[in-house]
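In the block that follows, a single chain appears as structure tokens, in the form predicted on its own.
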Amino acid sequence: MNNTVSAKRGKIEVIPVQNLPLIKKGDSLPELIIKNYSLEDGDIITIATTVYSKSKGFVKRLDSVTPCARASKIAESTGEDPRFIEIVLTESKEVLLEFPFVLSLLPCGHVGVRAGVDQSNIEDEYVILLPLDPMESANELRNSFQKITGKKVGVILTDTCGRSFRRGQTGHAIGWSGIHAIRDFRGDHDLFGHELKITEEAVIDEISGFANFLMGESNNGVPAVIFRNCEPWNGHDSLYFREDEDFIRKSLKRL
């Protein structure tokens, strides 16, 4: 990936993107966006998953599922529909917890509840699903806005998701494009001089939980929010743990 995004050092400006219409399959989001909102050089664009998702037809309707007999049992415990956890394990490249809820590994490496499937603000009796490769979406649409506005921007498709040990949903980052995941400490002096030997900052997580204040998780009608002046940081993209380093997946599989 190329990380050409940058920025002028002062105040961050976060502007919410408002007033968009509903949006539909074959609506283009960089289109809708620039038509009230000017982009300039190293701003980072983050849009939530469910608006990309239907922009791009990712979308199911519960009726056109037969759930099979896992499903089946599974939604018996969870109370939820068994069509509604078909599409589920479809979406799932394994499952790691069926109950209290369902929790899945997707083939992008994200771990979410429900395999990020969504039923909120779409209509009755239809589902959202995640992009199938959401690092590719995220460049897809880096690349459309800075063919429709000269302006090379950083782009982060967002998702809400629990989080272990605390309650509540906070925004994640499930695509990003044009800026590194994670700013990398590891080498840096503290202010005393000690050396920073494990600090490795998740920013594009941080952003995220940021947009999804602006978006809301109801009505808000705020499906972008644009950060401008943020410092250009150095860092990496391994935003995952990978499977023989991530503890908690290996204590869930034992359960």
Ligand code: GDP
Given for the second form:
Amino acid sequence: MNNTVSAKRGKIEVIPVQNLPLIKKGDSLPELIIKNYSLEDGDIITIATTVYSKSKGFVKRLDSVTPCARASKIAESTGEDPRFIEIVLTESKEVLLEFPFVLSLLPCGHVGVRAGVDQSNIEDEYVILLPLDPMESANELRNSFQKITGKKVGVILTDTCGRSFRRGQTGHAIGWSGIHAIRDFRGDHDLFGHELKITEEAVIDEISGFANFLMGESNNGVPAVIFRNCEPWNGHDSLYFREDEDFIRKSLKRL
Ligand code: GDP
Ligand code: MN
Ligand code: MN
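What about the form predicted together with the ligand, after the form predicted on its own?
What follows is the entire complex, opening with the chain shown before.
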């Protein structure tokens, strides 16, 4: 398989979606986005999970929950609001680390700090949750774009996440549809004819990373970015390690 394709097509256009309103429950993001932007077949539309969750009402009021004993104990050591930690625990399938921050596995397979629950870009007293089934959400968005515009696009739902071993957060893909997560170079040959045996490139995270650069984290008001003219790639969607292959997760559990 030759998968060395993406540099051949020429210019990739990266279009930040400006002038969207503050998103509220019931808003259709595809309708709002296509008001000012026309789409083309093959476009990849990245959307921040923050606005997707707001559009679906995946938010919670802090005063709607009562912290359990574990949440109160964790909150005491991290110095956070116990009600916030309660929500983080509720969103988590398995807690991998409690201190200095909660790191947990979510039902969708994503491992994230504070379960991806956000307190920014929403009114006081509210938090924003990650969508429970982000693959289904991305699918629904892609179908909706196709229904409204007739165009076949790819969709990535992004979130800003920390990385292990390095300072600084970057955009990560949480859900995706219409494109493969991984560009698989295994079986390809390098410039010297060596066969690549292990290289799998997480393209959707690379695209999410650049999208996040344009979105910013604070008051930019750019929750979506359109990528045009990316060469399609071959690959697969097994982004998350199976439990038995995930050595870091295993090590954390032994702590
Ligand atoms: P996250 O990375 O999904 O957690 O989202 P962020 O809170 O970092 O926001 C990403 C981008 O979306 C930033 O440019 C925010 O200013 C913008 N944003 C967040 N909420 C809204 C909203 O309701 N409307 C608009 N227009 N932009 C928003
Ligand atoms: Mn977030
Ligand atoms: Mn962000």
